[in-house]
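Below, in structure tokens: the form predicted alone, a single chain.
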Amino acid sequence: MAKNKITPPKTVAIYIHWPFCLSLCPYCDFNSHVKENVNHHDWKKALILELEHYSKIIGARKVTSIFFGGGTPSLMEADTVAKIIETIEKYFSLVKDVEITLEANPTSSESKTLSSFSKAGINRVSLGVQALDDESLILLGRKHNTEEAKRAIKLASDSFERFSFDLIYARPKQTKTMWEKELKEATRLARGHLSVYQLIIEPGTPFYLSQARGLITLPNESLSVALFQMTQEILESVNLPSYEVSNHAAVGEYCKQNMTYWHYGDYIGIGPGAHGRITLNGNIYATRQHRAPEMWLKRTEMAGHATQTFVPLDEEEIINEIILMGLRTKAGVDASNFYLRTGRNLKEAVNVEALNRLKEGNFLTSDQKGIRTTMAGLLRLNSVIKELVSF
């Protein structure tokens, strides 16, 4: 397909990767790692090294949010964090409500220094509770218990505005009955957002070598369809409906850097593994740092970069990258948007007898603003995906 020329969005969100934990755990596959000593000078720099060189490239846009994930980010030092948002200020234009995100674990250790985080620039927290059962904790690796989940969860109630908390369902062993008392136990502790994620055992996992074994079962599809569906009732039951599969706010509570990602808007990814999307020169250019922590150090210390893949994406990416963002959420894919990003009318870039066909089915409903997801639609997200992109 032959490319269009796209124009810039006046924003930018910034990703900070810090992929040091304390422990990893049995389901993740994110880009972490253990190491007891970490030089947090050399790293505090080479992360600011890396800003500066993208600031470069992309110029003053004004950012709307800072996200620090990981791994651990709750284990750099409050300093480091600060001078990051100090850069990304001498650097950028941030907007008066700028949105700035931490994750941190609930551990006693970590939630002591929340209110350093505060003080460092952070406004928003989101703890990796993941449970509020003791022994799904220990099933899950975690190193907290549920009562001091709770404390950091009061904690950060009382140092941020806004706060958010992760759990996760349809676990080993886990009933109907057992999930909406936990998820009940949730909203009562939630302010505003929760994010509720279905466990999926991923490869490389050692909870994919467990389950290969037959020492872990997930719960059958019927029961997890059921867990899905009594999540969406419960939370919506207390003014924390979904507004993407797997998150739940109030009004004006959602999370701004997730919408950059499931809206299609540029994003640059800093760290080790970090992706990003930038528009320039008419093209959306898909970006990755080298994975590797020790690697990308040495490598940001010599060129001020550890950049491993730069290339400008195709139309037909772009198309897909957009359409599977944008379905995971309510609001569904904007169609003025889909023109903004790929200079093309959504319902002549997708498969339009497909379209007919899953809205038949109630999996979609489109208008002239967009398609979106019906409840059925989304349990079925990556096959109804496939099916419209496809011609």
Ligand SMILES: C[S@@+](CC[C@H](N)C(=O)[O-])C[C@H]1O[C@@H](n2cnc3c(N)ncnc32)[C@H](O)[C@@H]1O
The other form holds:
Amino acid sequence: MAKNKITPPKTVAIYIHWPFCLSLCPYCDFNSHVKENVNHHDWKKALILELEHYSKIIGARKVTSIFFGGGTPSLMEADTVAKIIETIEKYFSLVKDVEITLEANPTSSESKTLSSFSKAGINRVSLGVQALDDESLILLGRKHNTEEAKRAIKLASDSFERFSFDLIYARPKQTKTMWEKELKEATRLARGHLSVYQLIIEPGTPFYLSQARGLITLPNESLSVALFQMTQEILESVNLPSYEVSNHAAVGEYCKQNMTYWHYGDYIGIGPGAHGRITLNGNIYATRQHRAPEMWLKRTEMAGHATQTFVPLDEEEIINEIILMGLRTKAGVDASNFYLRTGRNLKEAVNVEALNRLKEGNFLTSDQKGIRTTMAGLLRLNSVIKELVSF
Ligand SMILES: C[S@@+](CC[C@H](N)C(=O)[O-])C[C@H]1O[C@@H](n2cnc3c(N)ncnc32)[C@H](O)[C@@H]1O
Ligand code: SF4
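Can you swap the form predicted alone for the form predicted together with the named molecule?
Up next: the whole complex, starting with the chain shown before.
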């Protein structure tokens, strides 16, 4: 497909990846590694070098959000976090209400450092609680128990105006009664934002092997659907409706960083394996940094960055990504934003027959403003998207 010239957005989000963890969880396929004696000085220097490299490519833009993700970025030294934020302030301008999030694990030792991150400039934390049930935390291979998770939530709520925590449901052996109790407990502890992910068995993980050997069994489809619907109902009843398939928040508490991804804004990815989307010279580029931590460090020390991919996306790829991301959200794919990012009308860019069929089946709604998924559509999101962009 021929491609229209695309104007770069005036704002950008920045993601920084810290790849190290204390131990590996059996369900996780993120870029996470266990390493003793991390040389924090070298890592700080390299992360700053890569940031400087991208700042030269991007030029002056307003930063709306910064996200330290992992791995376990609460294992970073607070000084590294502070220096990275200072570097971003030096090369870019920050919007007044910039959101600066750090993902943190709730073990007691990591919780102790939460206030030092607040002093370093972090203004929002996202805690990896995962479950409020000790047996499930052991099954998930977590290093914390329920009491530690609750203490970490209390500390986060004392140190930060904004915080969120993550839960994983549809776990092996989980019943509706168990999840209802846990979720209601979560609503008493949450403030403004909660992320609730359905457990995905990722190929190559220990859980994948255990499932193949019949050692763990996930809830069947009808139980998974019931757990999803219960999640929507309980969280809606306490003013935490979903604004994306796995994310729930009160109005004004949406995670800005994630909103940038889902609404297809520009973002820079720094650190091992980090991805980015950057609009330059009328193109949208997909970027990816070298994934292996030691190789990333070596290359960044030598060349100032460890970029492995920097390729312009073609129009079809851009359209598919915008639809894939947008339909995950309650707001859906916004027609005017779609036009800005592609130069094309949304309704002309999708399969109109499929759109009408999906609307008749009550999987989608659409009007002048854009296209949105219904609850039934959210439950079959992958097949809805596939149909909508197939020609
Ligand atoms: C990559 S983790 C990083 C946060 C932190 N290291 C932790 O584990 O708490 C981000 C979130 O992704 C979610 N997650 C990771 N793997 C998952 C899986 N296989 N299925 C569902 N959720 C998953 C977890 O809720 C986790 O908090
Ligand atoms: S879930 Fe979090 S702590 Fe566990 S291995 Fe993945 S990134 Fe590390």
